[in-house]
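For reference, the chain that follows is the form predicted on its own, supplied as structure tokens.
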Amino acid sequence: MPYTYSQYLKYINKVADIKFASALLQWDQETYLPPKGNYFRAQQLATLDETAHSLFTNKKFGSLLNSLLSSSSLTTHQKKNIEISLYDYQKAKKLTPAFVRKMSEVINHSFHAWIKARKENDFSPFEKPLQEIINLKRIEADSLGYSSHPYDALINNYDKGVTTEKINNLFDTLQPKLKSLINEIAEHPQVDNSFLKRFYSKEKQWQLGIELLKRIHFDFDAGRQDISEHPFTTSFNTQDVRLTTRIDENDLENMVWSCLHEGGHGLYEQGLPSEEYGLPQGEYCSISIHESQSRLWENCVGRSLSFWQANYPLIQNYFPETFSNISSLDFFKAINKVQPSLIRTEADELTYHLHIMIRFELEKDLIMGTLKAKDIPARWNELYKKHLRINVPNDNLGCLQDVHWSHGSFGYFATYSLGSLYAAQFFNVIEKSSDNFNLADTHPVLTWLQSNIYAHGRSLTSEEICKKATGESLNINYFLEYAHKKFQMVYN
């Protein structure tokens, strides 16, 4: 009896159910899990991850996929789902269920070690768990295979076809142009953003964040926001998308940019084809494209003058004691201040890429084995001095600031820069789509993204989406032109 597409749907939806159940437990772990629940949560997550992997790599499922791939009864759309699932199946088969369980257990332990290290402002509790993750990631790279650099295998997990060499070449071209612009800006009088560092109550900041998410049309009937140590977004389906933010009562920007950044991720997840639940074409294209969405809403929209000319009364209403005497233009300049800083998530649009390049350099060496976990703090501090010309005072403001390594997310960081570059290129097309383009109404932006990015799911690669949406491959000149135009306004 021949296999049917409906059998494929039933099977892959079952796998998706298990994966999303695991994702829900992970979300809970980073938001509401009581400290004493850590041990059993690690076991639960490991069991679900191992089960999902075993189910997905079952030989019968492989036979089903291979049979359907040669079937003449499928539509082009259905065949695309089968092709992508078969690619995923063949890749997943290279890792054993035991390895997947081990990785899950180590990551869970590492995350809580990272939390402990953060509380103590000391890298040492995180050192050994991190080294264990690095060791497993090197095994994973060898198992998946690569042609030039073991790091290629890990980058490919986040953006198919992207290589270490490609990113090296991109950064080699981008870095001198960025540093030239940063140095040029440094020759002009610095803008004042001190009013953003005053006391802003947690309660009012929370309410403001919710309002900002509504202004960019995040659907709270299909999502929610909570507090976490490090902001993130997760999704269990298009109707249940979870955002988190963090609030510093002495720094308004921390919350504002976390909300808009994660809100961009959330809009992408809510906009994917809901009828494709569990299927490749119901998934996001790549992490680079996902980050293009967060960076577009955070920066191209959220740090624009026209957005704040329209929405400035909102912030004045919540904090009249500060903003009643500050113009929207001065606010726009303040939120676009360019200055080397310690924290990646709080960095301006230009120096941000230097933060990414530092992490990229560290990860390459860690996966090659030329750098050990114990050497990270010293090397981190050395690179920050070299590229950003700043001294790192402690581990929390240095190598402990990102959650990614505790999650085993090696290969992820470069997608932030790729995402920013894609975002500028997409936004260029969006701006030209209307003669009277203005961000007082962000609906046209969302509508364009829904049609040109979200609707494709995972049927196209990052490069294919870029070509289809903009007419050309990724081109860093769009970001550089966007940056020059903005910072000419900010620094006169």
Contents of the next structure:
There are 2 protein chains.
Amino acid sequence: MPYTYSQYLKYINKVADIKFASALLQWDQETYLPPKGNYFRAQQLATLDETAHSLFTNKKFGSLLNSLLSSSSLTTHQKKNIEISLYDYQKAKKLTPAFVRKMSEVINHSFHAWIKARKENDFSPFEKPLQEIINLKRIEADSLGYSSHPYDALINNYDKGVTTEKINNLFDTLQPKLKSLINEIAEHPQVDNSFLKRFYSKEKQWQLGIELLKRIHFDFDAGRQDISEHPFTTSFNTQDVRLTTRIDENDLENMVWSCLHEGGHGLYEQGLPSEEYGLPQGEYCSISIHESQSRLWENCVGRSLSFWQANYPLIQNYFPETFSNISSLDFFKAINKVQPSLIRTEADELTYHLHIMIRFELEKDLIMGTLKAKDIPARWNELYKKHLRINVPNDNLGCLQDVHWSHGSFGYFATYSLGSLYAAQFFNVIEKSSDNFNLADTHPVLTWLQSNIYAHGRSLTSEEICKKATGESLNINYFLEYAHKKFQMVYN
Amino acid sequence: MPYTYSQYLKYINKVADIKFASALLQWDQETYLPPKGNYFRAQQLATLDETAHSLFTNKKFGSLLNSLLSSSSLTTHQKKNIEISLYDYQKAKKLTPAFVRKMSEVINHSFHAWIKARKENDFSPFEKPLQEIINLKRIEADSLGYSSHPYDALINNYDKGVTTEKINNLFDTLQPKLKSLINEIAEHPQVDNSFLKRFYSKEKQWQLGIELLKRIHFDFDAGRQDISEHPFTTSFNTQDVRLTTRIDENDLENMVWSCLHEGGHGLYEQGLPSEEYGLPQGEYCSISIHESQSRLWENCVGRSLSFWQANYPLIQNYFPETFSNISSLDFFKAINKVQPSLIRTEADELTYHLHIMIRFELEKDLIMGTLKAKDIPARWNELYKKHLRINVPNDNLGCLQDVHWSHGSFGYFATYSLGSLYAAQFFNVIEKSSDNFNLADTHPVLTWLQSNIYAHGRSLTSEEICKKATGESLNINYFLEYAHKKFQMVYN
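Form predicted on its own done, so how does the form predicted in complex with a further copy of the same chain look?
All chains and molecules follow, beginning with the one already shown.
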């Protein structure tokens, strides 16, 4: 009996079901899990991850894929799914179920060590678990294989085909231009954003966040938002996309732009082809493109003048005591203030890339083995001094600020920069697509993204999507133009 | 190589991990799932249920169990786990993974049909899915096997060894005594409970519920409470026990006694031996004993005078406008008002059993095939007229009120009555265990339950636990004595 496409569908749906169950357990872990529930949750997650991996790497599935690939009865669309699944299968085969289980357990342990370290504002409790993850990641890189740098293998997990060298080159070009723009801005009178740091109650901020998500057309019948220590987006299918945010009562910016950032991720997940559940063409293209969506909504839309000219009354209604006396133009300037700072997620659009470059430098060395976990704090502080010219007063404001390493996400950070650069390039096309472009209504933006980004699922690489959507490869000039135009308005 | 106990532990832990993951997906479905997320959630649940069943019924596991059972190296305690696991294995083998998947899918579909029927206050949309479940349940009964009545096989899922005949006999004895007590009460002046139906805000009720759970020593570091359409308790291990409640702003009783009821379930789950994760001796004894715990805290504790003499100030503080002028004695009488009513979960402790007897009658006939789903509404209303002498005005207040059938829980209802009877018998021993017994402090109650009920896990049957804890088999006279004593106080 020859294999059929519907056997493939049935099989890959099962794998997806188990993976998405694991994603729900993770979501619950960061939103509602009672403190003592951690221990067995880690074990439950490890079992699900191992089970999904075992199922996916079963030899019978490999035979099914190989046999279907040479079958003449498939449509081009079906064949594409099989091709990508086979690529995933061959890649997954390089890691054993036991390794996957071990990684899941170590990550869980490490995540809790990071939480502890954050509580104590001290890197030390995190050091050993982090080194353990790094060791596993080095093994993973070797197992997956690479041609020049072991770090390539890890970057490839987030953006297929992107290499250390490519990012090195990109950052080498971007860095001097960014620094000169930042220096130029520093010569102008600074804008005032102090009113964003007043008291804003948790309840009202929560409601405002929900309202803003509705205005960018996030579908609350197919998703929700909750509170977590660290904002993230996860999805269990296009009809169930979960965002989280955090609220600092003394900082309005934190919540608003985390909502818009995660909302951008959420719109992408809700917009993927829903009939392709569990299939490659129902998945996102790459993490770089995912971050292009979050950064586009957070910055290109969410820090634009026309979006806030339309939506400023919403903020004024929630917090009249502050905003009734402040113009939408002054608000726009405040939310675009450029100033070197300690925290990546709160950084302006220019210095943001310097935060990424620092992490990229550190990760390269950690994965090469030339830097050890114990030396991270000193090296971190040194790089912040060098690139951002600021002193890091403690670990929470320094090397403990990001959750990524505790999750084993090495190779991830660069995708934020790539995403921001892609976002500017996409946004340039969107802006030019209408004569009187205005972000009072964001529907045209969403529609463009739906047909040019979301609809492709994972059938194209980042570069291919970019070429198809904008007519050319990634080009940092779009970001630089976008930045020049914006900061000319902000700093005259 | 001979099999080892640690192989058994590793294997059965994996099965538990997948089962508890499924339980989390179900919990999420009833608490936080966005409306459109239902479709794929059903599929994800079916896959997890099928995967757990496949793993558990794997022949290799059967060989492992059989081999360990005849091994001489095990402790008595270890042997007990193996014995019960083998019983479960042999029982599970009677159902195929495909049947388990089918049941999971049909139940999910049926649950949503029930929700729809509830919204429309009309049984019809639920009729066909319910009949489909009943058909599957009849197949299940045949597969599992029974000696006299197919319903025995289903009751056995909730309380091992209990039969239709045994419950028939119990209800035949209980019914006339209950009815005569209810009639006797009806001749006395009725107590006033109208003040319980005033407006009580959602926020304050929520806080009050949490406070009450703390007072009965539910551990919020190892559990939580959320809102759902239908209150329930679920657990993913002793350190992560989840309760839900619902709040009706025009009825204080609904929330308070649902919290105490689910709290009783929760205390049991938190009190099970935590070192026995996934093992039979880490599981609850039976659903009857589980319900004895919920009913004990809900009624024997939660509707007692001494509990409320101590805790009444809490309610007075939350709602002074109502309760500052009402004495704790009048409050005690109000919450113990006996009156035939439509809704089981809101029924007093006496008429409650009549609600159960009606469901028991219906289920027997449904499983025998002598009653069809389409005939449920008429038969339901007829039985309510006969036993409670009330007219059922619509399906929501009648045959659509309980979620159980939509979950496929046939054979469950009788455990509520058995649980209430066990509760009274346990409580009798607890009361006698101290000279000045008083429920101002419920700690002694919890301690007694911990050593006499929780600690046994599933190593004893309901009857065995009862004998060990009280010195005799289930005896309905304890409940009747308890009821006489209480209602003498309420109705003089």
